[in-house]
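Consider the single chain below, provided in structure tokens and representing the form predicted alone.
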Amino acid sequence: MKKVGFIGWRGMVGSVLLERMRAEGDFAGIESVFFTTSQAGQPGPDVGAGSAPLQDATDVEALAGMDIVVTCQGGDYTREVHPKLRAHGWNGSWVDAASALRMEEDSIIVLDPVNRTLIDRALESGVKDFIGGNCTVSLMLMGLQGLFDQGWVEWMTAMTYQSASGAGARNMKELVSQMAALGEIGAGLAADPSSAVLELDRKIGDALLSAEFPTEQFGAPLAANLIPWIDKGMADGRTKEEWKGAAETNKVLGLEASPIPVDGQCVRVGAMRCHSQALTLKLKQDIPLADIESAITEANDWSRLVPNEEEVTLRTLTPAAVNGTLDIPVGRLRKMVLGPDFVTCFTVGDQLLWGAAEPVRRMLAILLGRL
């Protein structure tokens, strides 16, 4: 029986990976070690053989003893503990939700409906580090999976609709409350038939810009607001978050001898959970539009064309519709007025899931041999 251990599991993604193992019965004929970077010794989780102590998440000695890693504790703790452990002789697999490991030579970003070739071939030659990926790209690959298996995309632009969720749990509270803020501002107003808008708007303008209004977290109203900035600048102009569109996108695909261009703007809105992208592709040559409907809709279980209609658009195609599932929908697919070689599409997804738990859990489905 394989003994893996977990860190990380009360964070937002490891809860979101602790729920679906339970749902998939993942538990099962594995032995469960859970470690803990604050409270060794409590009561740890009842996953089905009842609750054990907590472990030292920095106990190298502890952790060796384990045959799998899996960690969603955050890149701080990986880059910590991981080249500790691999220079105490640890020869097991390490699967981490973080960043930290992603671009590192002998690692392997994991997303298996897209690249379970290349993760077949890394097993193979003896790679032990496989890291989940960035949210927006893991949830955008799976919505146009098709279109690259095909070859067909020549370029593309992600620009991006990124939810509250993506930054933290502290972020979600912080945008809850300045929701709360707003609407005790302006409930009066907005319940008032006879009250002037313009006043509405007034209090709610003073509110957003006020040394009072909560921002600690995001440094910026989010609530009735946007920023256009996500993770830190680089010297070209482009965040890092706008970077890893390109960077990883090729590395998932095994495309970095060759890579595909991938730019776009990263831009933070006020949903609670689930990112959204506009996206716009030119591709290779003039693809007729049922073709590329049929690429998107058979290259996996999870991504499904909505038709570019109102009301299905309105009713399925939301961070609102998708939380909590593992749908990808796809819809506003069109050809565009740039010419017949260009498409644009809007895609929107669960990062908690495609975009962060789920592909960590079925890597350590893939390792215990059960997918």
Ligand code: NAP
The other form holds:
Amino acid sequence: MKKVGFIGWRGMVGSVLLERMRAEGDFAGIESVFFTTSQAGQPGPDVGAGSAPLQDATDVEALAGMDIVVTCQGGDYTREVHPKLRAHGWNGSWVDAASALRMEEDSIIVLDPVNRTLIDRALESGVKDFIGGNCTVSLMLMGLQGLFDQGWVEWMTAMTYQSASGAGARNMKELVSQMAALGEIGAGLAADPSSAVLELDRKIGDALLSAEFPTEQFGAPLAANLIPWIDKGMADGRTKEEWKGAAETNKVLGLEASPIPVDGQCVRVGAMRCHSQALTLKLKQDIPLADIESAITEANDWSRLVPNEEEVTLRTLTPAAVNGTLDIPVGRLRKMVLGPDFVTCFTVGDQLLWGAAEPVRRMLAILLGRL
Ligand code: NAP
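Moving from the form predicted alone, what structure would you give for the form predicted together with the named molecule?
Below: every chain and molecule of the assembly, starting with the one above.
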């Protein structure tokens, strides 16, 4: 029976991973060992074989006893522990949700519905580090896989609308605190049909900019606002999140030698969960819209076309509608007035599922020979 060590299982991505593994019966037939960076010795989760004390996630000797390590702990942990474990002589498989090892030459970014061939080739050639991709990149590729598979895409821009939970649990709570503060300030005026709307506007505007408004995590108001900056700035003017759009898309597709240009702007919005993206694609030729629609729907079991109509868009193409599902709806699809080879669409996906936990869960299943 394979021994699988789990680190970061109580964080946002890790909790979703455990939930999905329980739902799919993935814990059967493996020996699961749970680690922690902060609670060693406390009882671990019961995934079917009773609870055992949590082990220290920095104990290289204990980790070296695992056949497979699955971590959702974050990049700092990976940077600290992965090199020590490999230096210790450990030759097991490392499956990771963090970005730290994604662009390493001897790692592969895993998104098996899109790049199973690359994963199989990597397994044959002895690759041992399997890293989940950036959430927006994975969600975009799940939605538009058909167009890339057909080789139709000349270049693409992605304008993102990323949710608060993409920044972690504390940020999600801060958004709700911001909403609560605004609700308290504006409730009376909003409920009073005879109140002056400009007074409501002024009160909310003043609150957003006041020193007491809770912005410790985001550094700016997100409720009733947006933040056009995600991750670190880079020398060329992009943010790291925007850089990942190009670098990771091409690595997932195995196109590093002749990359498809991808660029855009990444924006944090006040959605709780699920990232959305407005995409502009320059195709290599004028492809009929019906062929584009078929390519999108037929590429994998999760991408789904939403007709470009108001009622169904409002009902199904929003973060609230997609939250907690594996669906990748693609809608607002049309040719642009820019020319017949320009296409635009809008897609939404749960960044904790296909954007993080699901590719990791499925990679574990591949390593166990179950998928
Ligand atoms: P997170 O929620 O901050 O959890 C990470 C770790 O923080 C936990 O495993 C836990 O470790 C510790 N922790 C401390 N206080 C906690 C508390 N009150 N509740 C839960 N955990 C607590 O991080 P995350 O969002 O899951 O992200 C993990 C990695 O996945 C990061 O590298 C991130 O970039 C990547 N990722 C995240 C997303 C996303 O949408 N959030 C998407 C794709 C990739 P101990 O038990 O050891 O203390």
